[in-house]
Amino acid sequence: MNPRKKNSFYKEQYRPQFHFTPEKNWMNDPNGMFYFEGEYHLFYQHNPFGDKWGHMSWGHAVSTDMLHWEHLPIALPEEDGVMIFSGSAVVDWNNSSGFGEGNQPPIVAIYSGRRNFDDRQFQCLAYSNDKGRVWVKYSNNPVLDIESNNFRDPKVFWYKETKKWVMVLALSIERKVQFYGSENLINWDLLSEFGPEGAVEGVWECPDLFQLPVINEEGKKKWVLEVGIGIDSVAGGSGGQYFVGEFDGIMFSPDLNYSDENNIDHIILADRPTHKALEKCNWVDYGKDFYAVVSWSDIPKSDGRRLWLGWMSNWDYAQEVPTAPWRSVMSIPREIRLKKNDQKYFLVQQPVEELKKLRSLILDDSNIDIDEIHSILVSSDLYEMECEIVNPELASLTITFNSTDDEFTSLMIDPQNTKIVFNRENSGIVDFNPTFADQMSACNESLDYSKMKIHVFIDKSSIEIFINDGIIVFTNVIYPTEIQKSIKFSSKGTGIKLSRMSLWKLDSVWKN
């Protein structure tokens, strides 16, 4: 990034220091993420002209480590009355599209075009022959049009068994995902569709489909279909659910029948869902601020990770948050895998290893007794905490992140009710929207509450909490009026011990 711009941006009160944000103006969904020749590319829904949604175009940035980003010019601008909605990008290694020049494979972006005068949505292509710097829109766009106003967010990947590209698309108001196949990225045939299943109150958006290893079953892999839910997710507003199953190049088959008597039927507005019913879905995140998550394509086999990040905001209040001159932030990048508990597969998320480069150790301790209250002083508003909790009596425990005695954010672990509750009602500025201060909770009876791991990242205006190696995650923005000053552990029982406690100050990625 240009040093002059370093000094003019990234020093505002709530500007994140190790999360990606645009220099100014509006941002929402991550788009078109791919890796090529040492660079992670991140595109994103962007309004170049203001700090609220509109004039959707693809902003663009690149990084060698997913932490330090270089801003690049707008990649795909709104033109001729067509906005550039969400989509994906792939390296066309064999030049199946014919867009390539010379020996270098083209990069092909597949995105939803949105015609402004009637909201018609269709799928389009653009390509680059210079490592993603300059993009050319395909002259025969659109390549797929079913005459719908709710047909969007293509995620494309190569399925080697059938030697075809597969496109995953949302039929948003029908609460369905469609699968298309192509040999050249240009001509697409419908293969199958999935849904409605699980939580179907909110519109479906931003699907992703990929195969993951299972941590505790050596050699085992399963397929995961993730779908964004526009409203009425488990924490309220927008969120994401996922399904685990098999994919044969044509059809996705989930392991779990969501109309089984032991699980929910389709959640519909006529019978407004209770939180208990919503809990029976598989939720990507139990916070309010992790939406439109998408994974990077073309990560090298030598790396082998499935990596993703999400938009750290919520459609309930995204256009009202008290930040300027930018609005919205991306989550930290995460590695995702699966774990099997009680005959069911769970998605687990872990912060990427690259984040450790930002650490400076503040505290490393062990065997700390929590009789009633134990406080740890913090002198930074950018920090990472890891602790392991031993709780043989299954007593209630609250972890509080304090700015002042009256301003704090808390996580309450309630083993007796197999529940974890996140609360930001006293976290600082909360009155810009009536839903912002709502409590969030996760119930998981398969968790071992007697031994828990809590991993926390706090930035200027966000907190991300990974519980028991990421089986449960809470991602939330916060707007404290002062810096974080302490971490408090409060117990309502006896016998709780911090068997390990580590605390690191984190560097700003915009540091000169």
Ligand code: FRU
Given for the second form:
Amino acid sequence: MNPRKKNSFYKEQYRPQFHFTPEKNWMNDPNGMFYFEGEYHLFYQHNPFGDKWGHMSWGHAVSTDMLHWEHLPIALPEEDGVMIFSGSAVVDWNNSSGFGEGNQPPIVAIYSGRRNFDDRQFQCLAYSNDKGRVWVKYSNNPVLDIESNNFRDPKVFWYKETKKWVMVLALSIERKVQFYGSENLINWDLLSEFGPEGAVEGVWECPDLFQLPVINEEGKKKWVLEVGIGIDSVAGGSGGQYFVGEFDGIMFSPDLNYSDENNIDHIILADRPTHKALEKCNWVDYGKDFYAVVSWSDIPKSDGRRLWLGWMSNWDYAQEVPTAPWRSVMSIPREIRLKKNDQKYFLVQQPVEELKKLRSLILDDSNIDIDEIHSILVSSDLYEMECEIVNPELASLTITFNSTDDEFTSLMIDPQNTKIVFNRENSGIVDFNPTFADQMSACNESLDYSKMKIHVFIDKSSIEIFINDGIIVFTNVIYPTEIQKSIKFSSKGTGIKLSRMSLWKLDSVWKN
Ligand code: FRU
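Right, the form predicted alone is done, so what does the form predicted in complex with the ligand look like?
Time for the whole complex; same chain goes first.
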């Protein structure tokens, strides 16, 4: 039986309907994502035996559209006292590893083994010769061991100019990433290191490195190094920072010198005890629930997108969230590119096009005046809203997403202070951890506050907000006690209009 069709799961109160969740038990980081022969593969950090972190193994699912998932058996189980920590997988097109059989390229997973008795972390391989169904651990594991307890999360890609595989991975406690090179995925040589730079309060984890096109500079491409920060990131707890620069096959060189005290980035942290390094960082997301993000490998050239998704949770409270029988959810898949603003390059994230298949239009309107309060009825826990706001007076504007009058999340756009604030203090169940009920803010002086675009996805227990084509994103989980009833726009200014407003109900991907 196709496990997607099991009826007993996916009907629970907080169960996301168009996001990926395991049927039951614990999940954290996405791992080993690759595309091969029409299938997107998603592996994930999984405890098959309980709803808290432990016995880490790679859970596995496949999809033809990144939305409708079929669960597959555990790909890589904990074994012989070694847990399977995060990592990546690549299609070894030329069988450089020699693991291939017949004329199909092997798929090779590169993961961190974590020896349980002493916490030692080393890099290991496993391979599959049947489109990622059956996985064999390499008999000579580990392939890279520097006798460290904080050496993890290898992301591997093919760098064609030097004809080498490149591995980027974290020296977590040292707040560094290292780059290694290999011709066969088995023997690895150290190429260079990067860090500490930018945000260094939390441990560095789950790095990724790739080249992205710049949407407003024809033909231009730049390299982006993304690094997860375990704690004390921009919204509190886990989050992701990125560096834009160049990579030459050996070394990553950031455009900005992040350690230079005079070099203050224009995105600054508001309303929170600040420290210089945090203020200068580029943040992938300003919400609390977008961690360990990693991109898909081997997306065909004909598609050409760089696609990623993140773990929609936060180490501050992930093990306490009020969901059962599963814990944690992945974000919607997103396409990422760069945009040049004020001589700097910023990451922009957009929900993937595929999501449009789930839409049924509820409302499509234009030229709506916002006289103090404008309310729109929704009555659905699965919806998408996109609007364009014209704000000639640059007055502050609040959008609330209500389940009752007292239960809501809100987004405040405050042009005077060039900041945007997301608030989930009254979002429903918040008391399972003291860090959960909170406000988060992004300050950005270069946004055009007179014309804003807001794009929102609500799915039972999450809200993802993309602002101005994804230059600022807030990703958060929420646990409302009742269904979402309305969206309210309120402002004290005059002349504010929604020049366009569309609302769609979204279909569940888990129904029969
Ligand atoms: C990030 C992380 C990784 C590690 C994995 C263990 O969330 O801590 O660094 O490989 O989770 O589950």
